[in-house]
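Have a look below at one chain only, the form predicted on its own, in structure tokens format.
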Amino acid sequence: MCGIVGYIGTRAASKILVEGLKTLEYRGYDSAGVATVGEGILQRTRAKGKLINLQTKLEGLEDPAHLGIGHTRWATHGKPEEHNAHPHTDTKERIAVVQNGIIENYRELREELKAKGHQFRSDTDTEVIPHLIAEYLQNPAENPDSDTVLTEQSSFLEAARQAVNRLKGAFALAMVSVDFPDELLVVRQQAPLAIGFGQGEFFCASDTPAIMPYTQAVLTLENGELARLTRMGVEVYDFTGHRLKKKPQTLNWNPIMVEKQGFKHFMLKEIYEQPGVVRTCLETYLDTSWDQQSGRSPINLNLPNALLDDLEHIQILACGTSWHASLVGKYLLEQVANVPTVVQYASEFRYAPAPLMANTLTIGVTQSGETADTLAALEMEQTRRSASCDERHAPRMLGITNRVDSSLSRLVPHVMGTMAGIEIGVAATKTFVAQLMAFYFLSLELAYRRQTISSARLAELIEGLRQLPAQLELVLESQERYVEELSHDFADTTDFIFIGRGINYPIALEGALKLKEISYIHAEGYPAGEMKHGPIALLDEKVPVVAIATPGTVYEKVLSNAQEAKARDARLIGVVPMNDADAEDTFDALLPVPIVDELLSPVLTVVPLQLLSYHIAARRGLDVDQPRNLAKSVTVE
């Protein structure tokens, strides 16, 4: 969840350093830090708060060295304050580090230190690790699963080695040591780390916009692999010792796409760029091409035959926002396509999953690739399925993600980019509506293939499709100064309810989601029908309740249901069909959206309730793009 960046060559690391800090705050920002060698010298500077407190601290501050170590917190272990931010060093202040991830063992390691003598000075996992290599620097221990002889000048690389063959848990590592001015260090270990190849320069970072910067060249390391970074290049090491033979790829990513363009908010940015994200999945996924005559599918998902033939069940593990985008899955893959579909949280089907069902796909839906229980909760799926008798129970895995040289693209053997490109905002806009899309794909090329819906209701979907990017950006143009205006009236609400029926119950979960993640209001999403049944008694005069009421088999339902709520005084906002008139008889506000077919509405209703969350919480003065307590990469359990 933190972010971490290194750089070894011949410029001034401190700026490099920080500028990476930059692209990666939206990995954490509760605090952040730089340690730097050279002369002899290690030098640390660390801040509470967000980058700019750490900058303030640099300012004026000489420091030429050109080998250093940087980090931005989420914090898991300790509150977020000075004493525990990244870099963590030794005793004797020899040796820092900078850590992404969890160590379990921390505390047995922490005893087992301290009776050595070693002193503590953090409430963190992370400060074991400097001073574990330390004890092994001082006194090496035996060697026994390696068949390699380490030589004198990387005695650093061997007590790393040895140090984090006894940590326990999901880690990534940069270390630099004063004792040895020319390594860099770096490990994986279950979290994101990529190294940039530049001319005589070499840099590491959680993520690749931190080195874009510099170099389009990046090799991304593997679970149990360290590397050595020096001026002469770069050696990788698996955690027995073994040399391992690597190359780097390159990146086609351009670092004009990290930047606002003129908007006030990373978020707002990414909201209007969602018709091009549309377009740009249109453009990969569908055959433009296709009529009714073609006699093919009109998807190409370049996916195997036997992934997806005679399935009989699929079940969809996700967390958050990807959750929310795989409901609507299961309501497509089930109404259009006629499969069973279960979606489960990552995080709870790691330790209570379902009993193996035959000829099920597994789908993985994770924005970033990297999210640490969806990626656990695939793995163990796909090892239980593997160690199976029975051959209708084999492993069949898709990942649908927006980074595909993302972990998960190493975990599964098949994946749907989402091409939503880098989102920075916290709060996911243009990814969600882009897994969306992903979702309309497979579901029209499993109907295809199943014969579930008929060649004219297949066509009328597509050219529905086609048509999203222009609706979308009508909704944008017709509602940006309106949604602004009508926030002012809910900066000081404290709770919202969202509600939604059928497939737009799922965005009224994410309505809801959005507002708490950006604004802080409690706010829940509900289905509309279960109003009655209970959550009704919270609504008066101070609750505002957003109800999604398009077109469709549940309209008038929902139309019905807000009635219930205006009754008990609740003031009505509704996402409903532009100039309807029942709709304007019903709600107090409305945020119209052109009329689509009922299947393809979350595409659209989702926006209104985006720039709402936006608008309240900018309006409210709060840190839109990085909301507190939250990072955008969650890579801890």
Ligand code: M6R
Second form
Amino acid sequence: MCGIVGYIGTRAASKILVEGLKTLEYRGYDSAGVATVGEGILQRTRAKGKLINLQTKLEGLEDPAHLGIGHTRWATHGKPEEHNAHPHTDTKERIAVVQNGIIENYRELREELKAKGHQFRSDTDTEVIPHLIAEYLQNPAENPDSDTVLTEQSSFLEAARQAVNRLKGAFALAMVSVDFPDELLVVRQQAPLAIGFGQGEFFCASDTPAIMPYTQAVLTLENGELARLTRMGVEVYDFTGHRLKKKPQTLNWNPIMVEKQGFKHFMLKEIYEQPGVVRTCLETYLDTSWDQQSGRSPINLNLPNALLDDLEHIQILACGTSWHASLVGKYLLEQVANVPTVVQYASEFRYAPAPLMANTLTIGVTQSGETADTLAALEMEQTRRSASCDERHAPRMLGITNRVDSSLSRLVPHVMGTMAGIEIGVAATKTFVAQLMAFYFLSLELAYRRQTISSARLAELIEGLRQLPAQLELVLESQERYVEELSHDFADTTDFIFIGRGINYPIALEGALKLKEISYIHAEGYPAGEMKHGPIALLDEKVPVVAIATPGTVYEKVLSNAQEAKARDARLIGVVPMNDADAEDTFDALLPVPIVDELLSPVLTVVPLQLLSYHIAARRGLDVDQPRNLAKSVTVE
Ligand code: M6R
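Given the form predicted on its own above, I would also like to look at the protein as it appears in the form predicted in complex with this ligand.
First the chain shown before, then all remaining chains and molecules of the complex.
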């Protein structure tokens, strides 16, 4: 949440900051601001609302400064008003700070600083930081908690270090001061912060897409590190002031990935990228030369035996759409690999963990790799398992993420990348499908190891996986126009119900979440068999019901549940097998998908629901890629 950018070099900073904020706007869009330092002036411009408002304010302002910071905000403390927009400054407006995260002890710091005469102008937690730095610049701490005081290099750095040591919470910071016009300071503590290395110029950002157009050489800070960027280079320190040796890595992201490429919205582009994403996953994780006779696993996970062998349980921790993908994962892990599996909301698990189970694989699923609850739940689990005297409780931790450069990869020793490429639309689409693919590979690998399915069945499922990209293309080609037309009927609908069973129950949840988050229509997903235990009371002719009814163990059951809804006058939309007479008789509108093995069907059934939610939101004229109140990665609790 919140996007941070910073620049020091030879070019006009404000242009680079605004370009960076454009690529980070998906992280928060309540307000935006920049502060630059040049010719003895700290110039700050802020605007409420979307970035375009800030751009309008900056138009015509000549600002040749070569140093600056910028921010796009997702409000936590204080309403989304201009006076709460970042950057925040100290009383004398000599220091400017942007923050992503939460400063938990800001109230006591604010009182302390107010008592010393500092004047506050916002309702935010962030504002304590520039005041604290100003205080330490004027009155360095008497007993600095460091044996390496940094005053010789820079009193700004040392004051910032002292200030940071007073902060409690999870945060990333970028800071400039008009009194130190050759320094950009950045800090990471439980919130992401990357530094880009150019020629005589350096960049910082809370996410790499903002840096990508300028350089592929990127250093991701670790928790507890602060860095000083000058035109000469980058120095990294820990919070005690010790200098650390750090080198940038080369990114393999491509700037083209963060362009719409002719699509009206990123979400639509990302829906259309799904066949390619599935192909990449297959190329990465399937052994192309495998056949039934080869006597080895068809899957290349590159994970150690100690992680996967002799498992008694799996527990999966995730939030939002990743939680839905994990429910599909649970179905596969239990039904294919025969491993009892629980899926927990990370936000619940971290405060009420289940008693430790023996020989358990813990999987954290997060597309961003930055979700605060998921990271905290994983960290807690790792700590309590490491502390257990019973070696059967030893931690076995795996991450599934689309960002292998994220905080998740620093936290857990093993990671499966989901290979979807960067996702900009706030509503997750292609990364969901890629998470499903990760669960197919993991469950088939475990099934192979545990011999829970025959090699003929394994071969059948592998062949089914290989067909998916072409089948996804078919769904997209055949449905785009029809779904667009169908969406006209729901411009004024206020409630939707999604139903599914078995492996498609999580797809009903995902369909409802997609519709809620981008169209603001109230939607609920239910296991179809549960409707008559209460929710059926909601149904009448004004509440459409979307049922996922694909061939398999529960097909007829879902059709019956759909009939029950129809008997209550609900308009029925069916995600159904192509050319199926029973489905044609039952539903008012059909969203057909190719007939595939029931276990593989979620990869296809989710697509019409993504398209439906996209077109309803677009039809209502809503901001599909940046829905209200949301942010792409939820880096606060
Ligand atoms: O990055 P993560 O997968 O950890 O994100 C979890 C949720 O915040 C995320 O899936 C959210 O629900 C999406 N907006 C769904 O489209």
